[in-house]
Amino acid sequence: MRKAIAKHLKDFRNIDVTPEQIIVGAGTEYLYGLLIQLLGFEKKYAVENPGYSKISLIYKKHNVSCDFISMDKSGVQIDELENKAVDVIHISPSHHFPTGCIMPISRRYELLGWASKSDSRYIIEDDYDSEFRLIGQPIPAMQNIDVLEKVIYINTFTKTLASTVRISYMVLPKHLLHKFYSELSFYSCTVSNFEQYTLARFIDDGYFEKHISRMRNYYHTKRDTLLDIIKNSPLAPYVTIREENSGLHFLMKLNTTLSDSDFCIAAEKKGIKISALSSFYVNPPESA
């Protein structure tokens, strides 16, 4: 499994690991837990604001400090995560979510700056839904530009083939896999050895990278679809769609005057059912 994961990452994002390196588990939640033990439940995490909420509380679960870090249009503010001394921020710098921004390669660059002025720090890179950009190549991940060795990289089946299949990995720094090895290898792996035999096969075979051709194409033709609904409406001169290109969401601006919770609840008596962006911050701004 471990092998034939190493396998993929290196065809379709160009990132050269071990299999040593993969440690694979049930869901990212389990893996989340992982890494507090193994970072140290002492340090200062971090997430995205906005982001998904259930992150924040995993870590919370674990009785470890977690604060939240602005985002401007490039992503994560690196003078804010020096300003609360935060050790270890988990970002989607490939496709944010719920903004769907693309972190730019300077950015990248000042994160790992960052992250290499000491050496409690570290970047959970989480490469949520990179699977399907809808146009032009897959953003090339941070891990790949990272030569301190200071990115976790972390990613899931589970979005890719479906919600019942918990299967997760993540990528550890090769500093770290001592440590590891040594002091968590007494945890059973959370996935079977049938569905890990069967989940390698599909991926060997290249049946794997044929499902995702597939989805993706799917998903641009109802993404289209949408789309066209929308532009040929009368909501047209009202909406303006931002970044529908990175994945599987993309934002709506509603010139209204109702406020976007109640826009919200009025969708949904229409049986359209959709997210406001200000429930994704720890405290909305009232531009969002």
Second form
Protein chains: 2
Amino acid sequence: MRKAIAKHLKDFRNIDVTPEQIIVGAGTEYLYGLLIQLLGFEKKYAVENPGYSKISLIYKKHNVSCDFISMDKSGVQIDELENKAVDVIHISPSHHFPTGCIMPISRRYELLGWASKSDSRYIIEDDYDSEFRLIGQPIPAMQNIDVLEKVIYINTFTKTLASTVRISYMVLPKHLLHKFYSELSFYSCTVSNFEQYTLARFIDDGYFEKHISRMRNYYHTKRDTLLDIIKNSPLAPYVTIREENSGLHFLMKLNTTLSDSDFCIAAEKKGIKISALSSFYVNPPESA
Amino acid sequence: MRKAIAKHLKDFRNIDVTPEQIIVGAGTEYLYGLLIQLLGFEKKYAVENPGYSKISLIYKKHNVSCDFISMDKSGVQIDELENKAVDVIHISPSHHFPTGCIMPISRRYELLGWASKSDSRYIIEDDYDSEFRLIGQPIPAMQNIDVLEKVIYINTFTKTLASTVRISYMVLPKHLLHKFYSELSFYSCTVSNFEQYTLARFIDDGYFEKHISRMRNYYHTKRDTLLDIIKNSPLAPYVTIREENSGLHFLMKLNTTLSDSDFCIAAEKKGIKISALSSFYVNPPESA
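I would like to compare: after the form predicted alone, may I see the structure of the form predicted together with another copy of the chain?
First the chain shown before, then all remaining chains and molecules of the complex.
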């Protein structure tokens, strides 16, 4: 399966890795825990703010220090990483959740520059839904431009296949790989062999790529239908749509006097489930 | 699957639990990590000495304090638990690895007595191969006589089905269950649904019980053959066999002037792989 994933990464993301660099686990949540054991409990971890709240929760449940780094339009802010003395920053540069922001190449280099300043610094690149970018080429991974072995790339089949398929993987830089095999390879792999063989065949025989492409069309049509409905509804004058090209969700800016939570509750009463951007902030800014 | 496991536990081990008390994970190693998150990183953990070295390694890799408790013929020694201020003791009372020792009921009550003296104390009962006891009834689980909610029962399908099937479970006492669901249920289950449905059917339709019974006969025959060969070999006068009724391995005491490691190396050269008991001790006693 690791051979199949390596080939897929080369073909689809232009990521050039050996099968040995790929560590498989039953879900990214499990891999985060394994990474803490690899990188160290004494390190200072940080996540994006706003962000996917489960990630910081996992760090906290593992009893490690986890801070929040504010985002500007390009991604996490470098000066805040410096000020908060972060060692390991966990980001999703290809498609940030929930803002949909794609980290520009300039910020990527700045981040790699930040990481290069200390041996203890690493970047965890969570590429959870890059496959579903609806328009244009997939955004290159940071792993691609990392020559200093600072980026740990993580992805999952949970988003692309089904949430009930618990197969994820991370790509370790070579010097960490040595540490992993000497210190943590006593762990049994958490994914059953049967599922590994099945997925390997699924990828090798081209079904995975076909599936992605079918699902991308499916989500594309779904999104277009939804945007058309909004555009042709009485809601149209109050609405601006943002970041709609990069995955499975988009942002809708609403001109309303209702508070975020009141609006969400009112929508839910009509059978529409939406989340307010403010709910993904640790300390929501006033303008969120 | 949890319903099927609950029924199996009732039928096979006379353990009476609700499906909600059963927490499923991709291997016991994963569950140990989850238990640390549940019971606390500040607690003092301990394992049996001699014992299965992976267990203490997992505690150490999770950055928690883990000590070793000496075994006498009945199991871990209570006074050492007290002296070393242990909170959580990880044991395998039904069949200790590697000595094969079965903890007598007296020591079980003493251990429960020890645990009852502080809210922070727990017993992890690792029942990894109770299904393969070759002679007599299965030894009752400690979980059976625990009315103070001090025992966390752990078992796996890895030993009974195949090492490549990563499905294990733990049974939480009710007060811990509440803590688990409020603090840790945000984690996705690490076992894919497909495998869960398959195993549930396998248990419900009686195949698991048949499989256990077939494998028990298989291992019984294998052991008898091996013991016969030893008994009828020139080795016989130098050998005493111990603890041969309780599972997948037995102890062989050898009258030899060779050191443990020299003997193992000599045997391996002849194509026979054995492990010396001394290699499972943290500090091997002279008489081991």
